[in-house]
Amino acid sequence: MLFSSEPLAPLVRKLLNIHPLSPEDRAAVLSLPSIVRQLEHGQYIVREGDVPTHSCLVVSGFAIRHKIMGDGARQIVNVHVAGDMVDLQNSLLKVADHNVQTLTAMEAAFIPRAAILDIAFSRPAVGKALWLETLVEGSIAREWIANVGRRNSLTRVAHLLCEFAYRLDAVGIGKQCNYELPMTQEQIADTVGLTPVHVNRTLKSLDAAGLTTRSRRSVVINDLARLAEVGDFRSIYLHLPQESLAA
């Protein structure tokens, strides 16, 4: 199977809607050490308790980030893309205190946790690019505890549908009102805090007030303003580039 010509590009795309950086500073990231792999789906990356040597980057496909409770229920707190480092805090953090999971086949590429501090601290532009880009994580994180913890059952999927649609839509992988959601209705039950059953029963609310028209894992936003009142959903958490914002 080949691998990316430039694995380490999604990140300093995603860096660059962050932050500035100069040409030296891309080139220095483009150059990081790094072992590119090829995961299966399903495939853990990080263990709860593991003390990993290495982050891990999203080349291409979708990984979770999740908890395991004490009876087995699970909670998937994040949904990783292209671009982003899934365990950037490890970095310095260096005992996992979840898990991370690939959600698709997917590409990963994996830099020495002693690389990424070099450059962060060495190269001031991208040091502060990686430390928003985990502020960034931890506005996603606020968003979805106030989403499961305040909002009822259709705002929570509705919330999740706009979300995708602007996340996919700024890394390039999918359009605003229509993308590729490469989740079950299992996982999404645990990303929003339902049975399965209930997430189905609103999914199929969803498409019946003509706001979504799903196939398979396809999903097509018919009216992204009306989906976003009903999801109550503002994309300011994301703190995407303004240039990418429909509303």
The other form holds:
There are 2 protein chains.
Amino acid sequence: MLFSSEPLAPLVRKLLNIHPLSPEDRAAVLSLPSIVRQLEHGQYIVREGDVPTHSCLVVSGFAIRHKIMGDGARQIVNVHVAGDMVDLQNSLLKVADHNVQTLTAMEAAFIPRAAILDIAFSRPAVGKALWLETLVEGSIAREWIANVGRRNSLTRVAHLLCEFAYRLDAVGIGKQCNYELPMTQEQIADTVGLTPVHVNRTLKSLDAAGLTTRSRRSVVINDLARLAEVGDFRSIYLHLPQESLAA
Amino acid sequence: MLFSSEPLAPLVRKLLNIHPLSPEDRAAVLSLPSIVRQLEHGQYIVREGDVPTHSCLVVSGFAIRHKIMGDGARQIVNVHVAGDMVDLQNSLLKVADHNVQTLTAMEAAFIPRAAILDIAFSRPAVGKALWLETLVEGSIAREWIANVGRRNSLTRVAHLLCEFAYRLDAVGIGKQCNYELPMTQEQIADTVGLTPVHVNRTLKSLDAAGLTTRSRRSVVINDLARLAEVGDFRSIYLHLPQESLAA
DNA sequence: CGTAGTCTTGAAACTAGTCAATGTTCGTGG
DNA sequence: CCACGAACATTGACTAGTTTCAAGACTACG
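Could you output the structure for the form predicted together with a further copy of the same chain, given that the previous block was the form predicted on its own?
After this comes the whole thing, all chains and molecules, with the earlier chain placed first.
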């Protein structure tokens, strides 16, 4: 099932999570012009400085957005999963201010930027949902500033694991207490602003405390409430629909 | 001149920086319903958990957005100046995920959230400008993640000073090489994820290197190019109009 | 079965944090 | 107009958390 018949279905699901859409709105989103492509692991989708003409929807797989510092260091500023519009930011602003790269093999749907703007203003509900989607991204970014700026390594990593628990659960990839995270410890390090070595020690101490059980890329959270406590995690900033919060 | 006759003029100026607006669009923005209020230094505008009904425009003065960690630490996630919509985020999303507080005495215009949504979808150019404005904020947030996550103290602080040089210049508050920054070193520390003591030493070493000359709250940048070099600063992420970039 | 990438571990070095005291600035009221 | 107090800035000595360097072990894949 490499090419699904309705590649934009994950986008509809995502937008519905944020804002109600009429059947016509949903149909309009599904019939947006798009080109579906299979991308390999590690492939760049957008590079800083590009002037993109399309936005990219993650149909399946993972992508990251990152910035490279002057000294070569990398900071991952977001991780994207199925249903995420990976570069509304880069597409609507004239010039890309950061890189987008696949984390795994990925199925992507490219939508012309003009089509996005069209639907956003011809169908206010869709426009509002898209806008809210970008606002939620902003909210996550703010939480990451706080995570990286004001929390110690243990709290920081625990927080990230909690965030993935909620986000992956929300889109039906894995359960809150058990999911696959296709990131190396080096990539986690570049996400939380630590070194790979220290991430390794930190993950180990979460395991040692009985909070998580890891093997390879699989994460099992033994006690989400306790991990959230350690990770200073409250899910408000994800702005998920109530069902997920209640779980 | 406490109450200007057209309190929303700074908003028009700001939106024009991002996206062209017709005379009618400008007039429509200026005539948005708003309540102007004088706020004192340190006053909260929105608290995490609030369900705001209005968005707040900074007419004059400064405001900060911040988050409080479980251990009481604070992280400032943005600083706002005249023309900034301080909480489109908080207003459009159901529940505020962070706090907004005045940094100085401030003149604020409160606009009902419904009016914002109305104009955004009845006047696509205004809507696009507002959306782009939130995207630029997101871009700044991503840069801050990188700043706090992957740069050392000297680079971090230098970067912040460069950002203010550009942002304040862009709205006509001070010049790039000389501006007033109404923040204590403690507030700067909470912005860049350091301690006040270390910020003090870092600022001092920027001064000692001849890059800046500070006295009280005034910042003089002796050589912006060199400070940008030290601060690993490139202004793309601010998405300013070309004139400012060329300066 | 070998190789590349990733993970793990230890020891030493360093950046930034903590604690605590002193100095400075500025607004206020006598 | 000066004295006082509060908030803020500055400095030093010490500590802690994280990084760096380096080596070895595991895993997956061809």
